[in-house]
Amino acid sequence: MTAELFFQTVVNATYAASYMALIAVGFVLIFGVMGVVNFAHGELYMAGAYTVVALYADQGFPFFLSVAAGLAFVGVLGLLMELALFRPLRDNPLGGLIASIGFLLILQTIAVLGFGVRMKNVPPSTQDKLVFMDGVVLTYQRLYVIVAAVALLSALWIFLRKSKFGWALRACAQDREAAVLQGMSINNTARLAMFIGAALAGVAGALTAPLVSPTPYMGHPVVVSAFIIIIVGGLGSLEGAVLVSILYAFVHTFVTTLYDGTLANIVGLLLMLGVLIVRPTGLFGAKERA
């Protein structure tokens, strides 16, 4: 591997670990407060990439408006689907998870009916790009990734720490029961947790959907590797999360670099087997929840 080609990889990896941090610590968050699986994360973040699609690309809307607007209504998304799915089956995680599913085959049917099966080109907001030593390149949209993923994973960290509903949420996560007795509302931090992770995902779509050419399907990848990323980090720790959203965009970036995409993916498993007959809990999964 050549110099100039070892930091491409690097420069790559960080916009890759940084969607995905996004993506993950959404969908850490959910489970954390709520105890469910929801399988149809990778859909919120299609539905934020189908957003910029429908505003941005066919009706010519300013491009962060667009994102705005992702990050809003996915949010809303997951607010009726806590309202609708899993407040309902609150005292059924299994429930919970099959109500996700179903959810997420819903959402792809209604891409499917209003955008077709086909992918969806997206122009770039922007064809500025940075330019390091040895040609090495950023484009202004990744670049935009990259800093919404610090800003908003550093603005989200203060909020859990700092604020009464943060500590409410974290309270929850690691013991309902207490929190309860404690007089905390159930469905308030339900609710509140619903909307952050469902929009950090829809965020995520949006950000990317002119990198990533959106379809009905793209989902199905991005959980798949957020559920690996949660298991090896730890249920329930959003440091875990971002932490190990980091080490597995590195290690799957430079597998497809040096090889390919399906040996990555490969490798992908092979870490969170590794990582979970050593540790089973995960790396940070006894340390703290979210």
The other form holds:
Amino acid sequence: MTAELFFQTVVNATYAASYMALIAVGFVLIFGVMGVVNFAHGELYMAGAYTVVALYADQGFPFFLSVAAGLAFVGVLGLLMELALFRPLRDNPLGGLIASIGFLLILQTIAVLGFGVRMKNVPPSTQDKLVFMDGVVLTYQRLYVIVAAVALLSALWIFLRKSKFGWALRACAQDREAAVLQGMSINNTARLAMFIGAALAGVAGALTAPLVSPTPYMGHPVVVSAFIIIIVGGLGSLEGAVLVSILYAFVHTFVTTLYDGTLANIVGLLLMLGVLIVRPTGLFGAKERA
Amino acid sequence: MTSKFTISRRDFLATTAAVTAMAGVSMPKFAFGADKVVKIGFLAPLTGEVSAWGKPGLDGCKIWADWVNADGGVKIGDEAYKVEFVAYDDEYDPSKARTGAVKLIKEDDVKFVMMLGGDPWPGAAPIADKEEMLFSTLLPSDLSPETELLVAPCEVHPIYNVTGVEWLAENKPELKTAVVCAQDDSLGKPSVATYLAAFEAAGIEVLDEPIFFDPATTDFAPLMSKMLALKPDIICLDTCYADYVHPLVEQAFQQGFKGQMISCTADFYEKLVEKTSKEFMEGFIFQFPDFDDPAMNAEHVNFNKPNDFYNEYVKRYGKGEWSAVSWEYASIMDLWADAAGRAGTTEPVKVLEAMKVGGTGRQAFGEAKWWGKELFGIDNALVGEWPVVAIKDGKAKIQDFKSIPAWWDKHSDLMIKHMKALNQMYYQRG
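Structure of the form predicted in complex with the partner chain, given the form predicted alone:
Complete assembly follows, chain above in first position.
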């Protein structure tokens, strides 16, 4: 491997880690607080991408305004999911999971009806790029994703640790009944978790829309990767989700570059299997969800 | 009571003659016997990642049917039949293809079924055999001696890909090295074997092993970094789906590739131009023309009014919606209608016999022969000339029509060698 290819692979992996972390952290936050594996999370990512298709590609709105709209729209979609799907099934995790699968099909169908089955072309907001070492390239479009991931996840970390609402979220995630006894509102924390979790997926989809050519089915592979990440990181662990996103993205990208993508997928699954054998709660997971 | 409106015998006769004459002008060529209808099955992916090679074909068929029906329908025996397409979305899934085949044949009573082929074909094959139904595929790599009722009368994927490489070697001899990638499936593998044979025949070295990527790949940056690290003169995108060609080309652009690109298809290439630039896409080689190309009016082209067809397609579905398959299923219908007319029946086996009479047929790009025994174990592919297309100033332009059989006569051993190496010969396929 030449130095140029090595550093290009590092750049590629950094981008992959960034958008995966945005998705996985949202996924894990929803699981932590709601106790539901939200299989529609990939479709929330898709909804973010289609917001950019509708506003930026089709209507000519500014790119970053469209991304912000994607964040807000998908966040609100998350609130609606909490209200209509997960709240009535709060004591039935299996029911919540099935409802999320049903909802993903609804979202896919809406995307098909609204935008057609084929991929949508989203022009890049800029063709500018950074070039290092005479051949290592990082486009601004990818840089935006990296910057957004760092900024949003840092803000979330500070929010969870420094604010009253953040403490409430963590408390509910650790022990819902104890949190209720302390006077915390389950409904409020659930709403907050769904909004933040969905919005993170939405912003990931919105920012990557020009990089992936959105399709109604783009959520599936993303949610599979996110699922691996949160299992390896430990169900309910935000730190685990971030660190394993980085680990997974680097391993996957380097194996893809050096060998091939199929082997990289196998390595990802073996990684999950190995961690589950050695540490069934995941690298950063507690015995109960935390 | 006397009517205000009286009519003389002369007026009556004149009026009747005029009305009859007008009716004659506006009437179809044949009178429809009680509006007889022949149903044709369209079993292809209409949703999902491969829908770009199904849905535009159905759209093209609608134009074909409107034109043919407006012209009186298809004459079979003494009757004229309107043609009606019955579509079933197989989602590029064998089990759904099987269900669709049963429905189309048993419930809809179709007389012919058109498929994209590839992975779904094994699902439909037992039904075709059991029901003795004539099926068509766009992928001759589906053909085998066990499936005598499957024909590939239009597209000769992946064999025509040799013409692009041959043209490139003749016109850009300075290009000496290539890298090849494709999704790891029944479309990618035989196509990779074909490109490997074509590059070897052309004296172009393929750097490293071909890269087969997982169809679930979403980020193509690592793949392109890997290919560019080999510093090739040519990047070959093989028969990647449009959903892969676009991000791959975009990555090549973003990572600074300056060389030649070649691909089986470049569906919706205007969007590629928009995402990259006219300069970057200049000279991109692929195998599917826009039918408004003046070269499509050449005498040897058999497709009916190609320019008008393209314009009608663009009018109905939009400029950027034309794809590799927009015309192909319609072209197959030309052959089927001609054969059914000559057979005097829609009975599948007899139509097939009529289609193959004399061992030749009128393929879209010229007279072609029923061929394929060495490669597919059966002469059920209609093979002749195929166009080489390049993007020039942002628009697809036919560069040449080149003969596939002529290439085969010189290099069949190479093709068989590479097909064998990737287990793609008919007797190797599971």
